[in-house]
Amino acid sequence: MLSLYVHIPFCRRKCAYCDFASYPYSSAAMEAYVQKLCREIADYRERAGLQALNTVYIGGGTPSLVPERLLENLFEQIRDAFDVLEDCEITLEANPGTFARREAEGWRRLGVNRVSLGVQALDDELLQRIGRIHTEGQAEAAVRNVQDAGIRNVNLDLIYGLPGQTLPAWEDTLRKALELGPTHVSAYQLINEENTRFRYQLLEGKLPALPDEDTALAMEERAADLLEASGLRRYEVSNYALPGFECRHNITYWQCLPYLGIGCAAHSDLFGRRYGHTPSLSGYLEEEIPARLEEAYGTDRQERMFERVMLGFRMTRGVDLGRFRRDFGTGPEALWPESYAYFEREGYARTDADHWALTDAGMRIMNTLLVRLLSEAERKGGG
């Protein structure tokens, strides 16, 4: 089975902290773009034949800006090109302030059964500070609009470590979010990306300082406490869900399963090869579709094995050792014997039911542990 990602790169306004491929919205650009998406999907069907879709994820950008007519064309093309399974998880990303209940009802009619809302904070001052176009009230209304439209599976994206944000302010956002009854919450620490408006504002002293490392760690731990106490179980380092509402599409990425990316800046992992589109909107619109499958790039075996561990460690269930051994003919304990023993001895990892997983202590220093794996491989000449 296959997972499908479709990138919609348009936004009303780019957020100050965002480094994703996104462009100003216009109806003409959206029309041309969706037409190109449909041609690319049809071309893939001609090349690869009918395949079963386990998940579909419409991400961005701001997919909630796509008019219903164009969204209908897109879904019609997807269903014509793929065998969309009856229980397929179909997610659409949406930003508060860009849709009403009528649009959400249209999404449900098209088969969308999961909506991921870019709430980020439930604090008007913080929202304005980071360049979001919605208010706390609009975020709360957006959740109700989706739920009232009959879409039960709702994720709230939240960010902590914002400029000037305090631990009590973060707790307030979490409590307000839980009152809205989400089935899933993604709680990410802000990343101060290079070449963003946000980074320059911080350097120029136009924003309050970011919380220090200890405060950010306390925010992460408070999120885990509050979310899990409300029944949202942590299943990935930054993601929490009610049982049965884990995001199947993102699990595809973390388990290194095959996925197809359609659209500007989208990437694919198929047939043991990687494929990628240009992040340039004009470049994508002018790109010859057949050229895409000819521009594959590969990763060597050692990189694939490290990637499997790196992504597997993000999940609380960890790395599937049985699948790892089937795919690579060896296990992590043989590839990185020193690190494997050290992680277990120090209580950073555990082997349980054929999975190698980080403990809570290991999750907190995941990057340090991954660097240790790389260092051991380098000492052994690539492992």
Given for the second form:
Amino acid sequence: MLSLYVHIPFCRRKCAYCDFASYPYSSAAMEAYVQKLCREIADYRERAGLQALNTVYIGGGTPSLVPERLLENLFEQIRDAFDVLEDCEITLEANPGTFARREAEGWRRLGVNRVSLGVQALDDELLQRIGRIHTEGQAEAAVRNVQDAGIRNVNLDLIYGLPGQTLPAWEDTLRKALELGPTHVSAYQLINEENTRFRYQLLEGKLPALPDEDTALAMEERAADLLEASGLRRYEVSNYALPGFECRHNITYWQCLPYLGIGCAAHSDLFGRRYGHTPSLSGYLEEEIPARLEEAYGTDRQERMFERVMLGFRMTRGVDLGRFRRDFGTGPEALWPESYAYFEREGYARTDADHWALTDAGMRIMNTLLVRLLSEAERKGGG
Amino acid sequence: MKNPESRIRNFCIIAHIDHGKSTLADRILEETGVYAKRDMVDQILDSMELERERGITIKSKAVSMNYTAKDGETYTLNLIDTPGHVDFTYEVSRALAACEGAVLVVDATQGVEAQTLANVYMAMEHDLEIIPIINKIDLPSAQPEAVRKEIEEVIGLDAGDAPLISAKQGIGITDVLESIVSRIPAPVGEPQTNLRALIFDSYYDNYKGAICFVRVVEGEIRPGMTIRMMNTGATFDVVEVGIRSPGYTPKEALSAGEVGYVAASIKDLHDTRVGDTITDAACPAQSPLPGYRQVTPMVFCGIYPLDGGDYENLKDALEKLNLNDASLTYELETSQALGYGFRCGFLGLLHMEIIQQRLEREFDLDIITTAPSVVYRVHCTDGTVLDVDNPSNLPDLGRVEYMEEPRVKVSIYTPQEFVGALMEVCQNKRGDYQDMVYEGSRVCLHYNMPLNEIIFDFFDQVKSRSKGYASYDYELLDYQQSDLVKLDFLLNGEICDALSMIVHRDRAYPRGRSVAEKLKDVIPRQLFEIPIQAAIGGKVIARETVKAMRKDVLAKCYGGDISRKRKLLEKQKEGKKRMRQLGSVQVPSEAFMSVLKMDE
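Shown: the form predicted on its own; wanted: the form predicted in complex with the partner chain:
Entire complex below, previous chain first.
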């Protein structure tokens, strides 16, 4: 069983803070690109045989820019090449301001049963400051259009820690978002990435300063309070859902289960063998098939054990120790005895019901804790 | 072929950093056939990687070349390279003493700059014939005529026939050579008298032992001769003499006016002191050449391996560096905070930085350097006198009768307009005004000042208050009684001995505050709150706090690109490795030095 990710690297306008692969939209480029995606999917089918799909995620970029006809081709190809399970979670990322109800109805007909909306903020001034193309009104209309089209499972992506954003402004966005009745909310703290226009604008003082660490922490706590009060439970560092609406596709990543990435800049991890496609659009279009299963590189056991924890810790339920032991024949208490005891002693992690999970205190400083694991492994010559 | 003295020219090149000194040296060596173009590594004289990077020459060397001038005669040109920083002022002065002339390179786009002035003035003190040349005339922004005028007005040199050249493009190099031949006087010195040769540089060769670079002032030196170092008294048998061109070229003898090397199976570089005079042990000269100074380290600091396991490697590296740098001293010391390391002595702060960087680059060591100190003289109640170069060795205050600190005589050279600002700097540094001498458009300010004020950001302040134009040098004057205290710093309640410093009582409060603030900025947030305190004898005079880290987690996980996230963590881990655990606190290795830098 497999998860499938398809990357659509086109946007009307690139957001200043974004460091994902995305290129200006044109209908000709889109046409050529989707054809290439179909060819890559067919190629994979030929090499790997028929596999069952548990989740599909069309991400971007802005997948809501793909015209209905091309989206039809893509889904046809997917259903052709894979055994798409009946309860398969099929997510499409959409940006407000790029579609109307008619398009959403089209998605539903194609089998999309989850839409993730890049709302980011419900605050026109902030939206403009960070280079989004939509307004608060358009975001609200977008949610209704999706819901009215019959797709009830809607995620809202929100960002906090934006330049000049205050705690009350963030609370306001959260309240308005909750009024729209989402099943799932992703509340990400803004990352000031290298090589973004945003970083430059901040350096040059062209944007108001980012909120400080304490304010960012207060924002996170407010988000947890307000969302949980509406029944959306935190199940990952930045993700909240009504029970049963947790994103199965993303959980695939956090559990280190196999996934296939199709398209420019997409990555695949197929049972410990990995490959990634070039982030260059022309590079992807020009090559016959940019990287294939046969070209995948193996990963070593040490790395995989660490990554299982690195990603597992992101989820409130933690790392599945039963599976860990089955796969690796050992457990974290034996691999990182000092850190394991230290986490337990300081109240950063606990083990129960055969899961090793971080506490709230531990989750906030996850990177520091993970670095501790790496350092301990290195001291022991583990790598 | 032996040139009579009249056909020898001994010269050096002086220039501001980046004005093209090394490039010009390359072209001259090329033009005279010392190097074929294809063999040239850029900028031959600056052979150490570090020198090239910093654009300064640390150790001087000499190269001999033959040049047939337009008058038909063949001349021997000896190019003597000079180091260019205040810490090496003495070495520069000895190299200049070996020359009769200097080529002054000025950038046609930049004009006369601060460092140029300091070096020109020193050359003038040595009565050298100075030939100004204007470089980089190929650049579109070159203003040779304006620069010509500037040289005349600011320095007071006749630049009317200064060659206009581009060392990079090889334009005008012959003009430079012709000027050297026609304007720089030939050396004068009696070859038929008792030998006196000036050592202006030395270095250690694995096969030949310590090698001296000398300028023979009078007499003659030849293999087989027993020589005596007139200041140290050591004697040696000369094995070989010759010139560098650029390889070793042995000769039968070096006689008055000539520049070359002397090898005499000298085991220890300390026997070949720069500035010493070589004479013939059998018939010695009456007196040594003037200007000899025994160079002693003035600045000390602790150098520790970041990883205690590197102690032996650090020791080996210091031994190797010391072979070629007699002014570096080191001896074992231990610190409660840092473990085993060395207390090292340097000529000055730049010398210290150079040694640090060489340890890191050439020997690939990760090191921690503690705050530099000078040597304090502690008079104890029982009548004993201790020299203390490490604050940790300061005896209990109850045992101290009084303390003395070294004072230096500082000469600051500056264009007139910065005099006021610089006097203010000196006053703030407990300087004692002596006098002020106007020399044309430049002013020379003399102050007596505690050396420990100089090692704390004096260089930065002088440069920033004079827009880079002022320069200074200093020499040890005396020891003076002073009200000194030991300033300690506590991290999370524990004294960190590696951060302790000795300061004047009046400076203790501001220094304590500023260092505590600095530490707060350089120590990253950790899982718990860290109080930083500055204290004198147990009394806390300043306090800062590094707040506990509250959030360190990546919001998103970059889709399926697992390795990207892992790499970020690897990077964070590497950063952590650059830290030293002091008690419960992780301190970045650069923290120890950064506390000395001035606030902007």
